[in-house]
Each structure stands twice: as structure tokens, then as C-alpha cells.
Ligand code: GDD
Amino acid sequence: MTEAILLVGGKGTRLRPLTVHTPKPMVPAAGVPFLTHQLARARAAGVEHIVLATSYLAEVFEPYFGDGSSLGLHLEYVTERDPLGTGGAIRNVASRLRSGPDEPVLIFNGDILTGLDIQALVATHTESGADVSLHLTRVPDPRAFGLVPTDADGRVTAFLEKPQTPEEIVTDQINAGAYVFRRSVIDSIPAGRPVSVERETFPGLLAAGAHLQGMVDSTYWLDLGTPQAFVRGSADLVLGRAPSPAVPGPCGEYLVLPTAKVAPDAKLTGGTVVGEGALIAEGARVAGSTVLAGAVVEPGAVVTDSLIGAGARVGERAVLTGAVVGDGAVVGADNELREGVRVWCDARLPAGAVRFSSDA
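Please supply the coordinates for the chain just given, on its own, in the form predicted together with the named molecule.
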């Protein structure tokens, strides 16, 4: 297998309020656009040619990744005029593939961070003789995903995208968003109209008696659908829990990009990333967080499990836990922000405006 399709389109991103000009795949995770990790992992597994199927803010990908040669890849870009859905996007790039009808093509969702052994998925595909092979993972709450029950041999028996009723929750195995397709199956998806691979293609193939094979494994897996998950994924890349050849530095408690400045007595832990030109001032403590380019964390601030947007500012002694601070926002001194709070891009929070503690 030498070819892949990467799905990076759709209606946009739940990170959008933070990164208006940046689609999620381009937001830095462990210092580089998230997509870099997926591309580098595919390359390490032997993939040489990748077609990016894009729609939303498509124009940002090509200027950054170009022809892919810096990653040892040949990259092509195909932009949908209107989003074609996951299956439609796959079909829409079929003419760019060079694989023969029986050859395997790797396809993956653009918002997944995983330690999947790509070669093992290809081996499963080849050995089982399947039409499509799917990476499956187990999650405690499968409702936001595609449920994929399998039989004793790992053969897929149903595909239930985002189950609505308790009766539909028949398994904790979910579609982890990476597939190997027999090339000819890609060509059989209807062209020129929106198609959901999850709601139409997979159920249709099963109804027609096609062989869909599941490979369940318990490797690192995270859907980066929320800013909180994004921060977690970035930290796990830095800590080395999520494997990627594209992390620009050794794994450890923190990653400080070359032009960032960190005061000698500031403390960085838990996979914290400090982006280009960012500043962490004296006595600040930053744990498990992503501080994007040009952001400032002022003296004595304590930032935990949070995303600090590009050019944002966290004031002196502010305490942030599980917070998302939009690009260019200012959190004044002595604020206390907790789990789930989102400070909108360019918003300004005066000093001491939000507190949880009862003291004066």
C-alpha cells in the first residue's frame, strides 16, 4: 500500500470561534499543524502519495505543505465546491489514485490522533481478503461515534452511525476513522453528489454482502473534536504517549519552540507547549497546556489543561483550569477561570472580574 486519502473537509470545526482563520487540522499540536503528525505517521508506514480531500478553508493547506516533499511525500489537493460528505469526498479524488483495482488504499479522518499500527491494518486487510478494513477502538460512551459490532472472526456485522436510541447501543466498539479500501470499492461510490461513508456506503456494502473487516486495538486514540481534546492530544504528543515522528523536539514535560521565551523560574509540566514568540513570565506555572504563538502568560499566573490562543494574554496571578482563551483575548490579572469556560477571540476580561473563591 503506497497511497492514502486524508479527509480534511466538512462544515468546519468546533474550534472555529478560536481560530477563525485556521481550520482545525492546521492548529498547532505539539508545535506543528496537527495534520503534520498524521502525514508523518502515514509516511513512516510506507505511504508515499496522499490526496487531501478538502472543502472548508481549503486554501490554507497547500501553501504550508506544498508538494509534500519536505515530509518525503507526494501530496495532492482536491477541493470540493460544496462539501460532498465523507464518502463523496473519497469518490471525488478517485481519479488521482494510481493503485490498481485490487490494491489497498488507506483512508483516514483528519481529526484523529492515534498510535494505530497502519501496517497491521493493511496486513489484516490483505490476510482477510476484505473489501474494506476498519480500525476500531473501544470507548466508554460510544454515542458520538459510529458503532461497529463484529463477529468472532472480526467481520463487521453492522454499522450504526451516531445511535439515537438505547437499543442501538449494541457495542462499545467504534469506528476509529481509519480504513483500508480495496481501490475498486472507492470507484463504486456514486460520483457527483454528497455521500456519507458512514451512513450510506458502509451499511450499503454490508447489505450487499461485502466483506468488511474490523481490527480492534487499544492503542492511543483521541478524537480532537473539542478544544479540550486538542489540548490533551498536544500534551500527549509532547509527553510521548501519542507517537509521532513530527514532534519538533525530544519528548518530555514541555516543548518550547525556538523563538519563545520562558523565565528561568517559570515551571512547565505535563506536556505543555509554548509556541513561537510566546512568553511565559516569572513565577508562572503552566501544566498540560498549549500556549499558541505570540501569547503571553504574565508573572504568577497558573495555567492548567488550557488552550491559550495566538496573541492572547493571561494576566498576573490569574488561575486558569480547563479553559480556552481565544486568539487575541486578554484575561486580566487575578481572574479565576474553570473547566469548560471559553473566552472569545479578542475579548477583554478586566482584572479580577471572574472568581470562584469566596474570599474578598
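Think of the rigid core as the biggest set of C-alphas that the two forms share within 1.5 Å after superposition. Note that this is a predicted model, so its numbers are computed, not measured. Positions refer to the first chain, counted from 1. First, how it differs from the form predicted alone.
- Once both forms are overlaid on the rigid core, the distance between the two CA positions of residue 221 between the two forms is under 2 angstroms.
- Residue 102 shows a C-alpha shift below 2 Å between the two forms [criterion: core-superposed Cα displacement of 2 Å].
- In this overlay on the rigid core, residue 275 has a C-alpha that sits less than 2 Å away from its partner position between the two forms.
Form predicted together with the named molecule done, so how does the form predicted alone look?
Coming up is the bare chain, nothing alongside it.
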């Protein structure tokens, strides 16, 4: 297998313009745009040609990644005029593929961070003679996902909607968002209309007697569909829990990018990333957070599991936990912002304006 399709669209990472000016797919995760990690992992698995199937913000990808040569890849870009769904997006780029009818094509989603052994998935596909092979992962609570049961040989037996009752939870296996398709199967997807692989393509293939193989790989897996998950994924990349050859530095408790400044007595832990030109001042503590370029965390501030936007400022002694602070925003001294708080780009919170704790 030497080529792949990267699906960049759908819900994406829900970092809305109210929180970051940077286009969503280009918000840095562990120091580089998130897609860089996916592209680098595919290249490390032997992929040479990738078609990016985009449905929004397409104009930001090509200027940054170009032809892919800097990553050892050949990249092409195809943009949907109208939303086509996952299956429609795959079919929409078929003309750019070079594989023969029986050759495998890797397909993966642009908002999933995973430690999947790509070569093992391809080997499973080849050895089983499957038409489509799916990466499956196990989750503790599968109620939010569609279920994918398999038989003793790993062959998929059904695609089940999100379970509504305990009796409907027949497996903890879910679709993890990476596939290997036989090229001829891609060509069989209807063209020019929305198609969901989860609701139409896969169930249709199964009903027609096609061979769908599941490979359960329960290594690292995270859906980056929320800001909290995005921050967690960035931290896990820095900590080495999520593997990527694109992290621009050694794995550890923190990653400080060039031109950033960190005071000697500041403390960085939990996979924190400090972007270029950012400042972490005296006595500040930052854990499991992403501080984007040019942001300032002032003396004594405590920032945990949060995203601090480019050029934003967190005032002295402010306490942030699970917060998203938009680009250019200012959180004044002595504010306390807890889980789920969003501060709009360029907004200004006066000193001591918000607290959750008792003053007693």
C-alpha cells in the first residue's frame, strides 16, 4: 500500500472562531498543525501519495503543506463544492488515485488522534482477503457510538446504531475511523451525492455479502472533536502517549518552542506546550495546557488543561482549569475560570471579575 485518502471535514475540531482566529485544522498540536502528525505517521507506514479530501477551509492546507515534499509525500487536494458525507468524499477523490482495482487504499479521518499500527491494519486486510478492513477500538462506555460486532475470526457481522438500553450493548467495539478499502469498492460508491460510509456504504456492503474485516487495536485513540480533547491530545503527543514522528522535540513533561521564554521558577508539567514568542512568567504553573504563540501567563497564574490563544494574556494569580481563552483575549488578575469556560477572541475580563470559589 502506497497511497491514502485523508478526510478533512465533517465536525472537525470544534474550536470556533470565537475562541481562536487560526483556522481549525491548523491550530498547533504539540507545536505543529495537527494534520502534520497524521501525514507523518502515514509516511512512516510506507504511504507515499495522499489525497486530502476537504470540505471546508481548503485554502489553508495547500499553502502550508504544498506538494508534501517536505514530509516525503506527494499531496493532492480535492475540495467538495457541496457536503458529501464520508462516503461521498471518498468517492469524490477516486479519480486522483493510482491504485489498481484490487490494491489497498488507506483512508483515515482528520480529527482522530491514534496510535494505530497502520501496517498491521494493511496486513490484516491483505491476509484476510477483505473488501474493506476497519480499525476497531474498545471503549468503556459505547453508548455514544455505533457498535461493530465481529465473529471469532474478526469478520464484521453488523453495524448497530447507538445503543439505547443495556441489552443493546452487545459489544464494546466501535468504528475508530481508519480503513483499508479495496480500490474497486471505492469506485462502487455512488458519485455526486452525499453518502455515509457508516450508515450506507458499510451496511450495504455487508448486506451484499462483501467481506468486511475488523482489526481491534486498543492502543491510543482520541476523537479531537472538542477543545478539551484537542488540548488533551496535544499534551499526550508531548508526553509520548500518542506516537508521532512530527513532534518537534523530545517527549517529556513540556515542549517549549523557539523564542518562547519561561521564567526559571515557573513550573511546566503534563505535556504543556509553550508556543513561539510566548512568555511564562515568574511563579506561574502550567499543566497539560497549550499556550499558543505570543501569549503571556503572568506571575503566579495557574493554568491547567486549558488552551490559551495566540497573543492572549492571563493575569497575575488567575486560576484557569479546562478553559479556552481566545486569541488576543485578556483575563485580568485574580479571575477564576473553571471547566467549560470560553473567552472570546479579543475579549477583556477585568481583574477579579469571575470567581467560582468562596471568598470566605
